[in-house]
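Only one chain is shown below, in structure tokens, and it's the form predicted alone.
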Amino acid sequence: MEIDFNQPVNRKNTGSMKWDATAKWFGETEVLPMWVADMDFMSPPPVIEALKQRVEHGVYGYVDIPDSYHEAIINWMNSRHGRTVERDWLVTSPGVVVSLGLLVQCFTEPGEQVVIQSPVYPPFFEVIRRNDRIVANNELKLENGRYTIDFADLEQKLSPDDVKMMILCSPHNPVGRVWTKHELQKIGDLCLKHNVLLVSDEIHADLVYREHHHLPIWSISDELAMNTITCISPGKTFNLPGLQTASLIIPNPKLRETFQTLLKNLFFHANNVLSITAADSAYRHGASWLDQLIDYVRGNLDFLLNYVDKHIPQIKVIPPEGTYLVWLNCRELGLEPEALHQFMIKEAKVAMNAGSSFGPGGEGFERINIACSRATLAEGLKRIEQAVKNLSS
């Protein structure tokens, strides 16, 4: 079935954080929402149909995850990523961010350090600090418009005895890097060398442009698999984040048992009937929809690159290799971080994520969500163009 992603979907008055909570988050009502990472597209038709059938059944009692659900994930990992996942490795959780917080609690102690790589998804900081752990930041390097890893600094950050965990963002949000096998191998080897548990957030793994290839870091070697916990989810892939479900790939039986015990102790082992239904259908029947989505979003990216280069040269785009999020370097506008963010809200009337919220290295940037209709994207860029012209004059 051919999907028309140009067809706008009215999301107002649906409880949407992105569209209905704009005034709450940005203090303005007339801004165009291009911020939080969900898409303005309907989920795959087979998912919608599966949910309709489940809802029409009328009984929503406790649910036990069927074997078919795990089979769907295993088949997806095999067909989409060419990797074999054993059934025993899979642990279901309420969501990726919830899982990150639980993993920090489970495998580190208060006062210990956790390594992350800024600028990075803001909850990475929160799940560390809210649990009384310490952030050890290996800041990414921006070189010739592309982000790379400072491996000398990474080894320095991993080496202290009180560093117990590294949380990797792969593909990376917000800079859009799809890490190469060489980069992943070096990260994994350093974690093994310094006895640091590696947690890999791979929620954007399926949203990679065709000229790039995502490699699950656990699959590089058996040794690395035993030291890695990977978080995956259909949430970003199929636009299901509001259904709150994720799976953890934990090949190491000791780590898996420890984490499952925590889930049971906190009563997080119960499952949501609709999220299980949606995820099962998405993994089984969503591949064609996803292929079309990636091509459409790639078209949006090309449109943005051409538009900004021609009409807003003061802003430099960091071209993403994956995700539907684009990192905009606005430093040439000469505004302080908070002034820049307010400029985009009050003058451009576009709601984006402030770069400074992604930690050190994010100052002077804004993150824009291009998973929307081409018309919405064009409107947002037109507003930014006019605001920048007014600023210059």
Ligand SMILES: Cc1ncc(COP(=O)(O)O)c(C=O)c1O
The other form holds:
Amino acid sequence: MEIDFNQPVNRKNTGSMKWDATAKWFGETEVLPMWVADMDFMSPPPVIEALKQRVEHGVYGYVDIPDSYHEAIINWMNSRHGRTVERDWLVTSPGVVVSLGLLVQCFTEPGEQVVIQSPVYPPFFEVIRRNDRIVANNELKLENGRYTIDFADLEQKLSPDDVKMMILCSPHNPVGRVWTKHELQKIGDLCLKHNVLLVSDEIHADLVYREHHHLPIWSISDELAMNTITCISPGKTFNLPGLQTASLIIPNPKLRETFQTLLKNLFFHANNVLSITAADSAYRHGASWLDQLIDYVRGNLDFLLNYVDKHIPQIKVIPPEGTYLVWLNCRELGLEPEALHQFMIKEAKVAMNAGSSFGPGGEGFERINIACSRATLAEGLKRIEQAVKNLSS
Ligand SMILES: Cc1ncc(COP(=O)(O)O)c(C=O)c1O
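What would the structure be for the form predicted in complex with this ligand, rather than the form predicted alone?
Up next: the whole complex, starting with the chain shown before.
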């Protein structure tokens, strides 16, 4: 079935964080929302159909997650990523960020260090700091418009005895890197060498542009599988984040048991019935929708690259290899980070994520979400172009 992603969907008055809460988050109602990472598109038609049927059933009692749900995930990992996940390895959770918080609590102690790589998704800082752990930051390097890892610094950050965990963002939000096998192998080997547990957030794994290839880091070797906990989710892939479901892949039985004990002690034993219905259907029937979505978003990316190059040359785009989030280098505009963000809100009237919220290295950047109709994207870019023209004149 051919999907028309140009078809506008009015998301106002749906309780949408992106569309209805701009006054709260940006102090403005009249802004074009191009921020939080969900898409303006309807989910795959089979998902909507499955949800309709489930809703019409009318009874929403407690769920005991059926084996068929795990099978759907296993088949997806097989067909989409060519990897065999065993049934026992899968643990269901209500979301990736909550899982990161629980993993930090489960496998580190207050005062211990956790390595992350900024600029990175802001909750990575928060799950560490709010749990009284310490951030050890291996800042990414920006060289010729592409981000790479400073491995000497990474080794230094992983070496102290009180470093217990690294949280990897793979693919990386916001810099858009899809890490290569070589990079992943080096990260994994360094974690093994320094006895640091690797948590890999692979929520963006399915959203990779065709010339790139996402490799689940656990699948590189048995040693890495035993030292890695991976978070996956249908949330970004099929635009279901409001339904709140995710899975952890934990091949190491000892780590899995420790984590499952924490979940049991917190009485985290059930998921929302609609999330299970939607995710099951998405993993089973969503592949062709996803292929079309990636092509459409790729078209948006090309549109943005051309537009910015031609009309807003003061802004340099970091071309993403994956994710629908694009990292815009606005440093040439010469504004301080907060002034830049306010300029985008107040002058351009576009709500994006402030680069500085992604930690060191994010200053002078803005993150734009291009999972919207081409018309919305064009409108957002036109607004930014006009504001930048006014600024220079
Ligand atoms: C890297 C990353 N992890 C996790 C999340 C959110 O996951 P969840 O909604 O399952 O908590 C996001 C959302 O933007 C993300 O970019």
